[in-house]
Structures are given as C-alpha cells and as structure tokens.
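Only one chain comes next, encoded as structure tokens, the form predicted alone.
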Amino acid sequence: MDILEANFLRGFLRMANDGWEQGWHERNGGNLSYRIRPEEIESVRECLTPREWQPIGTVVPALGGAYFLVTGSGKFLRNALSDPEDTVCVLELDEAGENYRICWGLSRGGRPTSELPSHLMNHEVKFQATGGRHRVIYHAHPANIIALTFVLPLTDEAFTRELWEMATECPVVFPDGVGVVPWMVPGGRDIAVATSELMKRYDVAIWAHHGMFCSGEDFDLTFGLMHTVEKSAEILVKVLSMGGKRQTIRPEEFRHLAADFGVSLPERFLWEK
C-alpha cells in the first residue's frame, strides 16, 4: 500500500489540520505523534527506507522496536495536508529505546519535533498505564488555556476545579483532572520528565505560559479532549472578563453528576469554597 493512502496517516493529517484551523498552531507551533500498530506498519513497509540511527535524548525501553508517526521540527502544521512527505515522518526505535531512525518523510531534510523526548516519555508512561490502549500524544498552543496560566494558581487543583465548573461535560470527559507544569525550557529532558510524571495520573498536562499536552486512544478522542479543555478555558476567560462568577456547580452537585455518569471524581478537587 502507498503510505499516502493509509488510514492512519490520513487520520494523523486530518488531526494536524483540525488543530491548525482552531488556531492552535501558529507558525511551526505544536506537534503530534502516533504509535503505529504492527499491522499498519506492515501494510506500508515497502514504502520505508531507513536512515541513520540518532540518539533520542532519553531512554524509553518499554517502547523498544516501536514505530511512530511524528511531525517534524520547524514544520508548519498548516502544510500537513498539502505536503505530508515533508511535514511528517515515520520513526523506528531501536530495541533498547535509546535511538531512532527516520524511515519515511521529511523529504527535504530536517529532524523530528524538538519535543520528541517529551512525546516518547509520555507514550511510554501511557503505554504502561493503559495496557497499550493510548496511542496518541498531542501538543498544541490553545490561547485561552495559556492565558489562564497567567492568572490562576499553577496547581492541579486550581485548574481542574475551575475547568470542571465551566461546563457540565468536563468532569465526565476528564474525570481524573488536569496536571500543571510550571514554566520550563521546552524541548529538553527536564520538562519531559515533569510532564511524564503528571501523565501517570492525568491525560492532560498544561505547560504554564506555553500550551497543553493530551494523551488518548485515537485521534478523535485525543483531539476531542484538547478541544473540550480549551472550550472550558474560553468560557472561564469570558466569565472572568465579565466580573467573575455569581453562581456555579457545587461539590455535592459534582458528586451527583459522577454517580449518574458512572465516573469517579477525586475528592481533593471537590473542596468547599
């Protein structure tokens, strides 16, 4: 099969374009990765041409031998649909999870996203935490969630509670809450470690003054998670601009919601204000 006709590539490109159309990927902002299924990689193996091995910058032994579809460093996600061969690439990891090699894509040169260590460390955490169900890691720059990192306390509790209160669906869509990483230099091991620690408990990690990471089982669920969190943040920005809340959802009402929808909400997010 021609890789350009593969469903997993088409879904990946659609998600990248959807984020661009939301305004989350200015210039070369944001990145996306997908852990490819064995049967998917076999279906396109004739299109792969492995290049030289390169160090990842971290070690992810649980992912040894896996293949990933990843956006390129410095590439504009607005070009994903029109020029996928130069915008994205297929990577193979060595068996130790220490090195990668490009097998397809980045046709005019370049390297995978500079956030590759963060992506792979988060993939490893979610692979272990979900029994392999999670396959997508998505990083974007949604304006409203970034704006809130300048005014809300940079704690998991503050962000989770405020976002939950903005829309009834929020505690159902992300019942575990969200984590917050204080400002750190992006692209290195330190922020990758901090984010992966949060991903042991959450599917959403907010990077202060920068953006958001989301993890999910497929493209639709992961994009939908990012979209829901950002829409909640947009409502909160509007509420704050109108002078703040006069009424809201109370802790006991969250407990009723959880019971009706069959989700478990951590009590540490349900304090009385």
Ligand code: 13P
The other form holds:
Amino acid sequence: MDILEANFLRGFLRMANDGWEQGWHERNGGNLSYRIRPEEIESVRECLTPREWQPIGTVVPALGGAYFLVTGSGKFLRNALSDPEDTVCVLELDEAGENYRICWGLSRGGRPTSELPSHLMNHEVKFQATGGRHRVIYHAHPANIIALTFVLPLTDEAFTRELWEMATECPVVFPDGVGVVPWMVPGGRDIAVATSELMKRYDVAIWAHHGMFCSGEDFDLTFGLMHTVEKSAEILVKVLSMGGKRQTIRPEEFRHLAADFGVSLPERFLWEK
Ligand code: 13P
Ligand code: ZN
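Having gone through the form predicted alone, I am curious about the other one (the form predicted together with the named molecule); can you provide its structure?
Everything in the complex follows now, all chains and molecules, and the chain you saw is the first one.
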C-alpha cells in the first residue's frame, strides 16, 4: 500500500500537528519517533528505497533490525500534515544497532532529528522495561514546563510533587513521577545517556531550560502524557503568579487517591512539608 495511506503514518502526522497547534513546536523545535510494527513495515515495503548507511552516534543493540518513523532535523512539525514526504522519514537500523539508513522520506534532503541518539536510547530502555509495549518517544518545547525549570529546584522530587499537586489526575497519569536532566548541550550522546537513565524509572524526562521527553505505548497516550504534564505546569505558573498556594493536596490525600485508583505512589515523593 501507499505509505501515505498507512494508519501508522496518519497517526504520527496527526500527533505532530496536534503538538504544533498546542504551540510546542516553534520553528523546528521538537521531534517525534515511532517504532514501526513488523506487519506495518511489510504493508508499505513497496515504497521503501534504502539509501546509504550512516552512524547513529550511539549504540542500541536491543533495537538491531528495527524500523522507525522519525521527524527530520531542521524540519518544521508545522509542515508534517501538508508535506509529510519531506518532513519525516522511515529508518532501518542495522543488526548491531550502530547504523541507520533512510528508506523513505526527507524528499528534499536532510537527515533524521539531531536528537536521534536520545530517541533511540530511550526506545531501547523502554523496549526492555515494558517488554516492547512502548513504541513512541516525543520531544517538545512546552513553555510552562520550561518556565518552571527557572524557578523550581532541578530535582525529580520537586518537579514530581509540584506537578502532582496541581491536578488530581496527575498522580494517576504519571504515578512513577518525572525525572529532571540538568542543562546539557542537546543533540548528542551525553544528553541521550542522561535521559535514557531517567527513562528506566519514569515515562517523562524534563530537560532544564529546553523542553521535555515523553514515552508511551501509542500516539494517544504519549501525546496525552505531554499534554497532562504541561497543563499541570501551566496551573502551577498561574498559582505562583497569584502569590502561591494557600491550600493543596496533602500527602495523606495522595495515599487515599492511590488506594482508590489502584496506583502505587513512591513514598519519596510524599514527604510532609
Ligand atoms: P531537530 O530539528 O534536529 O529535530 O532539533 C529540534 C530540537 O528540538 C532539538 O532539541
Ligand atoms: Zn529540543
């Protein structure tokens, strides 16, 4: 079938456009990747024309031979729906997980996102941690979570607790909490290692003064996770702008919520203030 008709491509492009409409993708900001299912890649095999092998910039042996749909470096997610052939690409990894080759897309040239090492190392960690359930890694630049990285302590505990307190759904949606990466140079292996280390425990990693990474099973859940965290950050920005909290959800109330909703919340986030 024509890859432009494939459901996995349609869902990918819709998610990229949804992020653009949220204001999370100024210019070429942000990037998205999806680990393609074997039956999905078979269904579009006739559209694939492999190009030269290129080094990934890191090694992901557990993902050897896998195919990914990835946004291009310097491409605008704003154009994903109207110009998918040039905005995104299909990648194949070699068996060692050291090199990739473009098999479709980036029609006017270019290469996959500069954050490919972070995407693939996160995919590898999540592939192993979830028994292959997680397939989507999403990086965006949402303004409120970035603003908070100038004000809150850059710790997993501070961010998790503040975000949980801002909306009752938050501890249910991300019960493991969120991780925080201090400011680092983006686009390389070092930040990929730091982020993937956090992805062993969390589905969300915040990049100080830069943005956020989310991991999830499908487009809905991963977009919804980014949306939930960013909305909670927006509420906190409003609360701080109004002079700060006068009341909030207490640790004991989080424990009741956890019991009723069947989630377990780590006690290290529930200290008495
Ligand atoms: P790319 O255009 O290379 O995907 O980079 C955008 C970005 O957000 C880098 O962190
Ligand atoms: Zn970025």
